[in-house]
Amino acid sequence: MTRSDKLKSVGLRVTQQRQLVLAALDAIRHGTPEEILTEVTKTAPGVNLSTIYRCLEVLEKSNLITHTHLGHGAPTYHVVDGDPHIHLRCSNCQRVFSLPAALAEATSTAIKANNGFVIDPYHITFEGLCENCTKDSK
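Coordinates for the sequence above, one chain, the form predicted on its own:
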């Protein structure tokens, strides 16, 4: 499905800015508003940060993108692209890895059974050390 089709499928008007934000997220996978702006300005130098924030708000309300918190600071956005995923963030090199949410299914099920709380898998982030940083610390 094209970006234009995605926008139309949720009843949004197709604008260049919305398409640019979706393209940026496709390219970088996960990004803060500032990182998205950097990617967008590679092809559209006139776009500013307030435009990025407005587009992110509209796209998130339409469930085309979502955000998570990968540490302190601005939220990190990513496209809702099929199967939900959880995030691993290396506290040393800052790399972000996505894994199928099914890996956290047992924990999610236990929390729901014990507390009635339903977890949004897109907002799950585990912080630790990636394989490379673990090797480097030995």
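Only the largest set of C-alpha atoms that superpose within 1.5 Å between the two forms is called the rigid core. Model, not experiment: these values are computed from the prediction. Numbering follows the first chain given and starts at 1. What changes on going to the form predicted in complex with another copy of the chain:
Once you line up the core between these two forms, the Cα of G11 stays within less than 2 Å of where it was.
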Given for the second form:
Protein chains: 2
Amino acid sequence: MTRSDKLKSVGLRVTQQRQLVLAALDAIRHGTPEEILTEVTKTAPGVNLSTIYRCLEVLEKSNLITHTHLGHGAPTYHVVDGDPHIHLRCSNCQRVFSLPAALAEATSTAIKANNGFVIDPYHITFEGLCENCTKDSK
Amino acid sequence: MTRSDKLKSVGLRVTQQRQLVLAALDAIRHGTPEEILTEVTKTAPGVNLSTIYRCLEVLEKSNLITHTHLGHGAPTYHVVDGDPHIHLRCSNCQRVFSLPAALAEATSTAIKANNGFVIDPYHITFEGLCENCTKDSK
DNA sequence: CTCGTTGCAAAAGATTTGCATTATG
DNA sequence: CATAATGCAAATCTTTTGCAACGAG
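Let's see the other form, the form predicted in complex with another copy of the chain, since the form predicted on its own is already up.
All chains and molecules follow, beginning with the one already shown.
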């Protein structure tokens, strides 16, 4: 599905900027509003940061994208496409890893059974230490 | 262990403010810097917000407390005590639930096996819909 | 006493908002 | 064309920082 079609399918106006934001997220997979602007600016200078914020807001409201919090005050947006994936963020080296959300299935099920809470698989982020940093700290 | 002892045990100076922050977190379980200040101010007016930030920073560095991100730009701090617990945040009603971290054990294990990443059980936060809001949306 | 902590005020970021202009449907 | 979306600048909010005064060890 083209980005234009994606927008139409949820009833949003097809603007240059919204397509640019979606394209940027396709390119960088995930990023903060600032990072998205940087990517957008590569192909279309002149887009305003507040427009990025507004685009992200409507795109998220329409479930075309979602965001999660990786580390301090840095909301990270990414497209909602094929496979949901979870994020792992290393508290030591700050790197972000992505893994298939299937790995969290067991926990989702356990929690739903426990108190009825339904987890959004696109939003999952774990903090911890990556393999490298685990070694280093030894 | 008293709050004074906690601070001593990790080699931090025992100041009024640090004890107040720990006390506030004991009282409210978890909260943003702003919320913590509000709680602290109840018993000790005059404490500065930047002091709260600095206290949170050192307390976290010494592993007396930890934080996670619940929703937009709102870091939430809480004490590290007995049982690690995970947070569930309802994207609809914004309420936060706590559950024993044991529920996430399976996933932790799976991820460690998958790529060596070691998850910090105190940092886990899931977004989704709570039982009530799931019903409502039907 | 000495050096780490705090309060205060100002700086630095991040996000939001009002309004005139532009572009989509 | 009407109206929603954008650009721009200013307003907010959150978090950080410099520095002088203060307090713990």
